[in-house]
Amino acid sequence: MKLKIKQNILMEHLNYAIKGISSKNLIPILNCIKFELTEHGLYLISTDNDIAIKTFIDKKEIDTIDILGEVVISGKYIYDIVRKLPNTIINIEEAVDSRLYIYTENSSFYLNCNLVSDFPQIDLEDHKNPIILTQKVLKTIYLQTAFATSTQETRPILTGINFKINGNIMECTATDSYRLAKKTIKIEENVIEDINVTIPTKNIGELVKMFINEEDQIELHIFNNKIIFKFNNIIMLSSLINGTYPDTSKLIPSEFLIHIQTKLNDIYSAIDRASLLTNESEKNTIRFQSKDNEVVISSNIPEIGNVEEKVCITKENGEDINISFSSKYMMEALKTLETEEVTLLFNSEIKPIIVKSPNNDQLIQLILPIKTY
């Protein structure tokens, strides 16, 4: 293998590539990037048996290409050693002993290559029918649900976020039986089979890091075991969490008692601030009471001190809430809403708390009370 390359290019690809690799991984030739130069340009390929990456540097971004072949290498060293590179044209070739030769006018690197047959076969094929959205909604179901998976490992299938097909209609599901956050979309074609699939949150978390244009398209290809996203030059795959996730649907309730509605920026405000004198140990619990056409929201450390806020609120009826609740969960529910105004909804100071804008059913965020006595 034998090749020229600008260093921007060529470390482009490797910011992609590196997150294929776990720093927790025993497994040397899974801390490997594989290089593979083609006719038609260069791949990189890494994998760690969880996630795999394989993007792809068209020939005509590549100098010159003198000599096809296939290289593993370490994928930290390669990927310090070209960052730390000026932005200039690298020389890239295999040595005769099995040794990979880095260098430029003034630099040079010889890193010892790993056997290309102990690199694990990847399968990276096709769904017939892959699922097609842009970028931007799959981030931004990301950035409304990721926050409310479980990151105990005790109950693995809490640690992915869900994802229910129906003809057209996507549900998105996290929970970590705390809280629930709930994102549906309209998909432009049915799906012949549903589908109900749990993904890690971590690996969708390093897929939304590779976005550049979130208007560009993304294909999912969803499998048994895996999925497989595609997009620019980039496919990544993904293990997929085995187990039945959690029936959700019973947990949002179709009637509530009270209705409140109010500014968001007015009850995140006070919210964030009653926040202070909260304890982590006690789950950062806050007050929330209503009287007419305001609610106070308080709470209190007893060797700190106390802290009360109030906020004007508009009420369907008359009927009054006194609930305690996570500040912390709130105040992240709330972060999701694109909206000015927010509705909080309740049935009674047991029974979960839904937060969601108004007229608009798409995001709904779930989040169950604190008793306090």
Given for the second form:
Protein chains: 2
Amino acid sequence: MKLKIKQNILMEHLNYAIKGISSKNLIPILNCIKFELTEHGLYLISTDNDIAIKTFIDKKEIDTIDILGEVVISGKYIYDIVRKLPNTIINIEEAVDSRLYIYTENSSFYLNCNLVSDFPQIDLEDHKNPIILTQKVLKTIYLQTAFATSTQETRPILTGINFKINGNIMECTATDSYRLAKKTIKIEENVIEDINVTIPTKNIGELVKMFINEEDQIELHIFNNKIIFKFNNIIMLSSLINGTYPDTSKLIPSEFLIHIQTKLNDIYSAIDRASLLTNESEKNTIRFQSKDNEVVISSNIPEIGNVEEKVCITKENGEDINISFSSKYMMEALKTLETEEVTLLFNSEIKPIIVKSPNNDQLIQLILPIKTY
Amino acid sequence: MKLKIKQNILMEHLNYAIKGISSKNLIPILNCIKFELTEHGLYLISTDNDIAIKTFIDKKEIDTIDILGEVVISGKYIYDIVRKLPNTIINIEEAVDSRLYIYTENSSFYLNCNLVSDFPQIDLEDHKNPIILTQKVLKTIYLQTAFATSTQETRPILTGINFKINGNIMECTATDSYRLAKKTIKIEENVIEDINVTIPTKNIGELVKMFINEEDQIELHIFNNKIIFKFNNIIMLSSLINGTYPDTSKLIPSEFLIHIQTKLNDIYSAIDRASLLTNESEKNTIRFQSKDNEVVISSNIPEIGNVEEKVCITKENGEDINISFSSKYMMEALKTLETEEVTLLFNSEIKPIIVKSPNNDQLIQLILPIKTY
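Now show me the form predicted in complex with another copy of the chain, since the one above was the form predicted alone.
After this comes the whole thing, all chains and molecules, with the earlier chain placed first.
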């Protein structure tokens, strides 16, 4: 392998490839990036066995391609070396003794290579019918649901976001069993077979960090045991989580006795302040009591003090509610809404609370109340 | 105590007072801020027994002063509450049962107070002859020397910056016994008695973070066991470190066999890249070999690879040098210089290296070489 390439171009793609490497990996080959120089251009491939990333630099962006070939090289070292080189043309060539020679006018690095045959084979084939979204839509799904994912490894299925597609309706759900976030969108074309897969939340997090132009499209190629994302010149593979995602369709009530509407910023700030006098060990519990056109939000830590916050509300009927819930969960739910007003729906002090934008059911946030005696 | 004050004004001063509190402190009263409302204005005082901070809000900046008095209140809670309140007028008043009542139109907080008599007495008297600097000068001293301070508690005296003043010459020295940073400045007025004190580096770090306008002056009131800094409306007290600072005056050679001059950015980048192939456990050792008008900087990690960097230099005489040192220490020393060119001075491969700006002895960085066999 022998080529000349501009530092900034190689760096842009190393920035993607490095995301496929886990710094915690103890298997040396999984800390490597594979360089594949073909007549079409240069591919960089990395994998930690949970995700894989393949990025492509077209030959038009490479100064000279002298000798085709493949090398496997420590990801961390090649990344740091290219990052710290000045923005000039970098020469990269295989040297004797399986070493890679990286040099510019004043700098020369020799890095020991790993065996190409030791690098995992990764199958990045296309699905016949990929689902096509804009990157923006997928990022919004992530931002509006990921926080509700469980971080506990005791139920692995809850550490992912569930994507359920029937016809042209895609439902994306995350829950840690204390709260639930559900986003529903329409996709362009009907799927032929129903889809129900759960993608590790952290992998979608890594994916959305790679988006450059959110108006661009992204293809989702969904298989039984993996999902492949294709966008711009990048391919990312993610494992899927084994197991059946819990049926959450019956959790969200269809009718509510109490409808409250209020200004999102006002209620958010009031809860944010009230949460100052809560304990994390007690789930940051705050009390929420409506009375006519006002709600009083209160909490206390006996040895420190107490707080009471008042917020104006509009109620659709005469019933009042007196309920307790986690201020942290409520604030995280409120943050996902993009409207000035928020609707809060209740049935009783022991039934789920729904948080959503008025007249919009595309995004539903559900929070379970906390019993206090 | 009873007053009304704008949120932004109180917040500005709480930002200073909170710095006097150590979050690690197990003694509850040392996590508190004392509010002293006098006819002149409001004082906020905090201390963790190592430093103390007293800040003053003039009565002109307070909306109403209704009842004078003193309260002692949890620093963390009053800080967070005021920070999260909107920028309106905040009412603060002592309530029954030793509680402090903090309220605005929609928010009301009650915080339990501590006993005023339990709060430490802090003596913030003036020295007859304070030393006067601009805040900028003191900050520059900190930035150019603090990094060379020892972080090891085994020799506490080396965890501070030594200030030695004779006549109108102030020498500020930091060393961890492997390297040394020394800044010399002239002060306006001669001191009557020689001064030699060592101030904990972390306290100067907290101090310089409070500077707003670096052109403003700061007074240094130096006593046997403490130093008091006065600037703007803020007073900060710091303990001094007990013990005798080592005599470093003989460490810096007065003559050098080898003078090298080069571009600071070029040598910095070359060392930065070479340090990629060094191990922290081996003190990030790099080799530095001059030959005529070029220096070769090299290092290697056998299992990873090796690097060679070339930099053009100007030499004053014909001798070459072949020496090893810590790339980390050299980069930290180079970063303190404010010139485009740097002078490196050597006597032999086992003698101290001096790093400084050409024709300027106000700032001297000394690094001990590392023996390699």
